[in-house]
Amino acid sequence: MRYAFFVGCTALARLWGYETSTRKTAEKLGVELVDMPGSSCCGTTYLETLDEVTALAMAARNICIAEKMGLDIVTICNGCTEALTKANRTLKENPELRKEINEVLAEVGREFKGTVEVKHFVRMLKEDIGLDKIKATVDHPLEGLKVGAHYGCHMLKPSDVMLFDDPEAPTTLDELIDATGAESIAYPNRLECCTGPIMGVREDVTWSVGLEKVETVKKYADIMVTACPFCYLTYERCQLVSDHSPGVPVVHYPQLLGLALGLDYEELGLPSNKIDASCVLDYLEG
């Protein structure tokens, strides 16, 4: 099984451990992700809303770059996964425009065909590997360790372009993080938005957003795992922040799964993130 990996611009510039988890994961589920070359911004969820052609583009012409591959692409990013499925099925309906984003493209010789899918990892570990490979694969599962679940907006939403998922109440998550032998809790507001878009602009709100929520996983479970690089920044960082940080360590999916899978604490990137994880060590079997 082969996919063209779309790592983004966030977890290549800051988070290395979601890179490198996801990486390892795949392949020990036998997954090979192949990097593409040329990729470049995905043209992110909020350029449409300033120029419509520019974003398609930008997002065309990495999707091109997959078809050429001929591979569909696999993202870590939710807010990659919405531009770039978005894109993908606007040009596929619309002839008119996909007409004049291929004008765009010819500029540096692409053409969007509409030949591949993509799909979040976690999608892509659902649908493709499926639930009964991954717990079969475990050696090492996590019993009695209590995860808060961070699904994010992008992953779900608009619900009729991701086609992915209850968008009010999303099993996904909850059911990968269960197969790794750790529990999924239930706490409430867990689909609020992390606030993350408008860190730049009102950083007080993210951060007293984003507290609030930690605090609230804090109540219920001993660490929270997202799925999005921009959502982990945002419950990492506002307890970096905050004089009275609650230590609830914030950890990416692939990482979990990658410790149920046996592979090393190390080499997952677990170091790297900035509020200590080595607690779930405490919950390893096996």
Given for the second form:
Amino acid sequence: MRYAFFVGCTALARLWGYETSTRKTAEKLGVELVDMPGSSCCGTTYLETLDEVTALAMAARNICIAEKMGLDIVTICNGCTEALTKANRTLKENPELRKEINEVLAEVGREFKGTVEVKHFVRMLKEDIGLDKIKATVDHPLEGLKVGAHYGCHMLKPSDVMLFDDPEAPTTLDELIDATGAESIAYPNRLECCTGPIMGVREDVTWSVGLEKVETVKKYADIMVTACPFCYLTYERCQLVSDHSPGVPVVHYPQLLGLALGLDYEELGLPSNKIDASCVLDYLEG
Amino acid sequence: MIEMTKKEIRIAEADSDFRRKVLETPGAENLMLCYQCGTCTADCPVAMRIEEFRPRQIARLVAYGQKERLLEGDTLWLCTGCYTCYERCPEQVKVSEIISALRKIALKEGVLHPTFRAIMKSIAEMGYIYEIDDFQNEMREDEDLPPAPEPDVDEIEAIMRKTGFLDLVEGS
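Please could you give me the other form, the form predicted in complex with its partner chain, since above is the form predicted alone?
Then the entire complex follows, led off by the chain already shown.
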């Protein structure tokens, strides 16, 4: 299996552990992630709210690169997933907008053709690889490790655009956590937004929302697992700036999966997670 | 006293052209179906923590054409875009989309939150929301990662100019 790998700004610029663990777990599972030359920021969910045509054109430009490669796109950021999925779906389904966007793209010699799909890494694992194969490949199960999963909003919503799982009661990430031998634990308010997108408007609110969630997770689980760099940064940084940090390790899902597939703590970039996550090693079997 | 006056909706000051513009924005068409049940505010992660941010009030103020009140301060820029109100509104009013429509109108009037302006300028100038330079690429190499893709910034600027977006950002 081969995919065009759209990493997104945040992981590219500062969360190398997320990107490296994604690449290494993919390889272990027989998936080839191919870099997208010339790709840029997805356009962002911010831009969507400011100018529809520009947002669609920015996302479509990246999709055009994958179309030339002849590969479906795999993403690891929820924001990128939403921006690219929305553009891909809108331009496939709305011929008038597609014409308008292609007029913009013609300016830079590109054309959206509508020949590829966009999937979050988590969705690709579930739909294209399958839980059975993942479970069969896990040889170092993390028995006894309790995990608080945080999906993040844009993996699931808007649900009429994403068409993935149930936005009010999702199970995919939980199933993928359970597949590693760890146990995904239900906790109150687990679907609440990290509020990372307003970090630059009301930082105090983002930190307090983040702390509330990690404190809840601490009551029920050993670590928190995320699938979006923005959410990850919120839950990590809210603890780093707090005088009363609950010290809950935040781990990218591919790091957890990678451990269960026998990859090293170091090669999964876990030492660069700023809240010490070495407690997970106590649960490693095999 | 001033606070009380400010909280009145002044029908005489209603800007019906403003309401029309919001209703014409894709996604915001259902505004007039709002019966003020308050599901949006009750479930909003920001409204729970910030008293001034009330999605239900935003819907009502648009219906009454209260443009000035909506465009002042940080109100419009406090929506995280989590789509909780979008998913749960019994009338599919989708207040998140109303807020997006308001941001688009605000930008056309030269109003843009400084954080948003900075992010948009970064994308236009660097192709990313953050600078990714030699330092980042050296760190990436230490983690066994290839260099970050180099976006064609001329292409990105050309797209943003063609749509007129960059001119609006620069004029804000």
